[in-house]
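To begin, one chain is listed below as structure tokens, in the form predicted alone.
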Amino acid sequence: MIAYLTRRLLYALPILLGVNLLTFALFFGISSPDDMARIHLGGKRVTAEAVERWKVQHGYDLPNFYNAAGEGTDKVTQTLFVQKSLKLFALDFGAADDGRDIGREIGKRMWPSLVVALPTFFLGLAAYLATALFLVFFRNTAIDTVGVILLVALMSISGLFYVIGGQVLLAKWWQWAPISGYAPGFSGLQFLLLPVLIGVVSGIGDSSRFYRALFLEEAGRDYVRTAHAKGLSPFRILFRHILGNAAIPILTGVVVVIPRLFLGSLILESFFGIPGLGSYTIDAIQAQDFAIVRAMVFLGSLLYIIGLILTDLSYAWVDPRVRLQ
């Protein structure tokens, strides 16, 4: 298992680099040091003095690669590269353009990211697996059928109106809930109830049809017809055997949410008015803080990368014959 793991590690590190090159490309590539000081001074008539006295106060008046008037390994690491990027490696994530420092702000921000997240993906995952396993169970039935088209309708509809149509419909017009607003510890139980809900309801389409997919694709196989011939009960046969061998691909579906459980959901913070590292990040952009945009975006590649080495420990805790590939 060790081997394994040493093996996943070094396929992750190369990809984190190159996803680190890209993103330095991007921004100090199609877009100057030059270009973000005229931004955030207020336009093109900024004399160019202004411009380099910005660029100094944050940082932004070195070289992208090499340094030739360093001296040393000045050279080298008194670079954009080396300050503004590779930093981020050690989880060095810097100062915000306002002066914040952007590793307190995270530290910070995601727990309320979290406290949304968390039971958003369970009782999501646990309602769209009941979901799926119903209709494969009453398969082939107008119950299927129905259960299907719904799906369908439900996956069809942005999912901004789930959102509107929540708080219109259960805040301001059944007044269950806050219609925005977070506090924390127990007090706040009471503003999680509507984006914990509008999170599963949204989906519920997708996901459920995904999984009945899946399940569907068990029921098929020879295993299946031999454990029928055998007499076993259809709920054992779908709770034991077909959910029992959906593991893997029902895996590979949960790494993709891995990374919103840290950096949380822009729209359902931006809405609902939750501090966590969704809205932290819109604001951001809104503010064109470049800083901030480029350590949330190193954050959700390094935890996507750390989604993909969980599940592949997963597959070779369910399934063995993994750990030899």
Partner chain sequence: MINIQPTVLISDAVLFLLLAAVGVYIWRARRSENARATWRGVFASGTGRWAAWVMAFFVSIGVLDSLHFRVAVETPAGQAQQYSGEVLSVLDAILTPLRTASEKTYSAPFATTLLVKESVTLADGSVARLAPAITHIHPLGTDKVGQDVLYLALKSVRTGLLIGTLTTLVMLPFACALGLAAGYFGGWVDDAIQYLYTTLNSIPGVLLIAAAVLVVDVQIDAHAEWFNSAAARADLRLLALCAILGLTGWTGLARLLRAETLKLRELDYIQAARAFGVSHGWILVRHVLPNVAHLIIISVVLDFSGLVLAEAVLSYVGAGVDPATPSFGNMINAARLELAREPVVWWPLATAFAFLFALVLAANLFADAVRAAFDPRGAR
Second form
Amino acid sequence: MIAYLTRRLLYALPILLGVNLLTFALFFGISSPDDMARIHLGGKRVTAEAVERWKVQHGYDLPNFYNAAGEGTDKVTQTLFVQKSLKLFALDFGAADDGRDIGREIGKRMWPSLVVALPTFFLGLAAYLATALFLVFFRNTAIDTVGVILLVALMSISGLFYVIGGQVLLAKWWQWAPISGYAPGFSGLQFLLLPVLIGVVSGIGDSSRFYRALFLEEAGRDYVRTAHAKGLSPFRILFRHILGNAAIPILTGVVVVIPRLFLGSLILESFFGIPGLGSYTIDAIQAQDFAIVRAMVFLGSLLYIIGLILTDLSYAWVDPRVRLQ
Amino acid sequence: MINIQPTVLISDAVLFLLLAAVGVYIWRARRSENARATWRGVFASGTGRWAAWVMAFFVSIGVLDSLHFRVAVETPAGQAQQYSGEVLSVLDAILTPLRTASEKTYSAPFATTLLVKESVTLADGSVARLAPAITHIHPLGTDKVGQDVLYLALKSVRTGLLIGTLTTLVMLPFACALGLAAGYFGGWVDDAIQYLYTTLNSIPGVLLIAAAVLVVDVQIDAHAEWFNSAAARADLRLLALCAILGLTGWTGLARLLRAETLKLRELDYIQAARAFGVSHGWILVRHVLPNVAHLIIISVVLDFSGLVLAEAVLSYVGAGVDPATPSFGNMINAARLELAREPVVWWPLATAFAFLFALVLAANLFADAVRAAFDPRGAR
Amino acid sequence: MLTLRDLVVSLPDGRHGVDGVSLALEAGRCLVLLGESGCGKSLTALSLMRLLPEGVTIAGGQAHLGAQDLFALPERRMRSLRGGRLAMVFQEPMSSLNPVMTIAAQIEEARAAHGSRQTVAELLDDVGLQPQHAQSYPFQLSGGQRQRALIAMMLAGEPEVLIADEPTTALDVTVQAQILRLLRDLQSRRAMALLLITHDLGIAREMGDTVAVLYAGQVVETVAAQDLFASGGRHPYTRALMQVTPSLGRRGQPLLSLPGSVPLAGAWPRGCRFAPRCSAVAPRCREASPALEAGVRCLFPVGAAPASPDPLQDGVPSRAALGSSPSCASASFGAATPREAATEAVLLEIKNLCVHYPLRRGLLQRTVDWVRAVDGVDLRLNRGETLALVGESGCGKSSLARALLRLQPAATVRGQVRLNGEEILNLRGSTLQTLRRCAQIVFQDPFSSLDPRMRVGDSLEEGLQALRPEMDSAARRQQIERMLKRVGLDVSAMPRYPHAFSGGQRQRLAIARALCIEPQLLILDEPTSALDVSVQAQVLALLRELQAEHGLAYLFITHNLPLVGYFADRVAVMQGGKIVEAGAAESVMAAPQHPYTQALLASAPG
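Could you present the same protein in the form predicted together with its partner chain, rather than the form predicted alone shown above?
First the chain shown before, then all remaining chains and molecules of the complex.
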């Protein structure tokens, strides 16, 4: 197991390096720091000096891969690739265009993200599994047919409508909760109600339908017939046998996203004014702040890879075939 | 006789190419007994048939909106004929009453006056606050700049369709080539392709797309001289979005195809072909590809609705289509502020919701019918 | 004890999969339900358990277990019968157990449901499993152990009736014998009624007190097992079944070849359902449906006054009676006689052939060990000869075949293989194509050996295009037509897709495909084990004829010993990647030397 984990960790390095090279190619190859400077200084009539000044200010006045002017190791280290890209590996994200340190900002903003994302995730998972199990229990009945039609209708609605509709209906008209805002601690609970509820509801169509399909696939297997032949109750067969086996494919989809919960949800956070990483990212995209986007891309990949490793571990936990071989 | 000049935007050309490809597929499928029977299965169910009709309606709107032309303008005699800079489509021509019937600003559906009051100097010289009368009746009202909302929604259909289909066109060659190669050859080819898609997958989707769109934006801004009209510019931005979505979106299907090819590779008929000394490329084209075709078709129709929805979210994030391109995403984006107004301007949002819901629901139901007919295990 | 009357099972499309089956089981006795694929055996069993697949329904009939009307019970009461008084064992031990629960937990569940008096340990002991198997997961057990575990689960409720649906079909012969012995022991110890479903006459002979022969959804004959094997049965189908099974005793004789194949469920002919394949058919048979009278469903049963002289009486069918079916072999081949010295030229010579797969472990995935699938095999095959390679699953016989055809990754194969005196393991490019012209293969599963999305004609042409570049398309077409005719099909097959053909026809197509390029060596990888016995005889006869005509050498891979005794000239027995015994088929079958060969022979049912 230790050897396996070590190998997985080592395998993560080339992937992160690949992500790094890809983003570097996007931001420094296809477009260039000169382009960035021009956007930020505004318009076409920007002098070459102004561009240079902006680049010096933001540390972009370096060659891409090889610094002929440098001395010794500086030839390699005083380059954009090392300074702007490789330093991400040390979780050194540098400064945003407004001069603030991205690392500190991330550390501060991930908690609000987590406070919204965690309950959304777990309540959602429970709700989707319950819905799917309910439909599978009543399979081949009208309840299942109507339920599936309802799910397809729900998944045909854009996530934006859930947010906007929820805000108007629940906050503006019925005044169940404040329309947006955030406060830490218990006093902030009222602000959580709406985003969490909407987050859960907006995913129900897709996820419940997916889980239902997984359960139905398991329900058709031979061991389920054996369980019936043993005279077990349908309830026990559903929960002990079908759920137990479907847990394996469900886990692959679920565990991998857990680390990414830190990044929060772009849409929810920006609509509900939650000062998390999601709204941070969306603001950066809209302000065309490349430094933040690069940092978030790297962080997202890192968390994904951690998620993959956790998935493997959870496999070993639920599947004896993995655990014991 | 109006003098017009047909104009073909790049996306039009690609779309018609795609339609031609679908036409060729239909022609071939009609000759094959198997394919005919399978497609009959799609249309056998009531929902499948209805969904197909609704889809056909939307597609015909999209196609009419892709036949572009420019109208001739008055040109002094002796000079070469000049054409207007505004690119119109056949749909625009059909909808001329809606298109040209613009107001000053918001008006509710079937309202007779504008939403906002203006100071009007009456005949007796006194000044009154009145909502001015509108010039035309608008069944779904008008938006901020007084444009008919129904017209806007119909124009948005093309954008959604293009994103749903062109993205697939970009994605398919990558997904097929890499998925089949990884599954069939195994070894280092498999390792390399798996590395590639794990790397791409590891980047949060929206961020990767947003980053790529940002970069494309910078390029478009820096090269204004490439475009001879605003339509061409918006068109390129749309194409770029499709390309980016396609280049980042092939991993799912590639994984599916890899897994299926891995199974097929061990089957006796592939082994028999190898025992006959048939080349690998030939085996992939003649034996493997036809036997994974159902997966490709299912995944293409399933992806369509997701892509149409993704456009809305991306446009909201600021990484979608050009803000000037009519699209559901842009309509919803504008609606955020409109809902905060007093009185509430709800009709653009409601219209976008209804159209988007109808399109995506039809696509989802159609996809279900296709999956049920094509999946050998008999889909649920 | 358990009686079933006039069961009708209707399929999702409304056709009948079972059409009026009646059975009666008695305590302590074994009733064998014998039949080929698609005749409705499994549907009958699942109906008794009321576990039919979705969409398949019981459309008529009555079943009584003691005084209880099984088809009228509410589901809740039926549930307490399942695994209680009425239990069932399934065919696939691999997939019939829950993969993520321990054996003990799965047995415990059944105990809890029925308030069993026996403990898990006692139940395990009853089926011959060790106590330490209790905490195992199914994947840690062998196929035989899994089947035992499944039986233990079903014994928890102390059943009065045990239904076993092909319980040993997925198992190796030696394991099959053990499981059958276990079932028989349990049946007598617990005085259970056993309903055993099988397609294997040998198993029926060994296990049955009474045999009910099923054909096309109906019982065609019910007879005491003793009488059946003494007299050969009274229904022409039963009699035919007894004579199509190859064995050492029939060596040198042609097998009876039943024309056609078992009709598909629900697509049954009018009149007597066996009439189209029956050699003693009379005009009336095609009109009137016979009823089951005195245990036989036939208008002219053998033993009563036959309407026509029974051509099956002496075991050798007359040509006239069987019509001009292509599979009806002429009796002119001297199969069992050793080849003449003149043809005794060596075609294939294998020396010290090894197929080793690396086992990689640890941080750097270093190769720590090898899986020795084939481990130093020496074999020789002469022109025009049939060499049978016999072994159980996992013994390396398929790896060997793949290595011979160069389908195995080159890095895993070592040793020497000479075909026509030329070393083939290091051939590349065009010389490799020459090998492929000389050696071809026919696979076990006729349903996966033809590309389902390719027209039959294209499939047959593929090999010609690749290996006979000198032929133009007209010549290729001519060759394909010739071979199709030779295997008893015709040109009309070419534009069709494989799904339009039955299993036996597909296997003929696969043979024709290999023959098109005129190889000298044909590797037959279990070519008949997926076929019904009545169809197997046709294919064997065809292979025989082709060998005589073309001087083909066969490497016949199989696990079926009676088949070897009937068909092969020489035999090599393979175990754990090694050849443990080789020799002339007759002498090895008559006097096996190696203990493993002896065990194999002793295990063969019948």
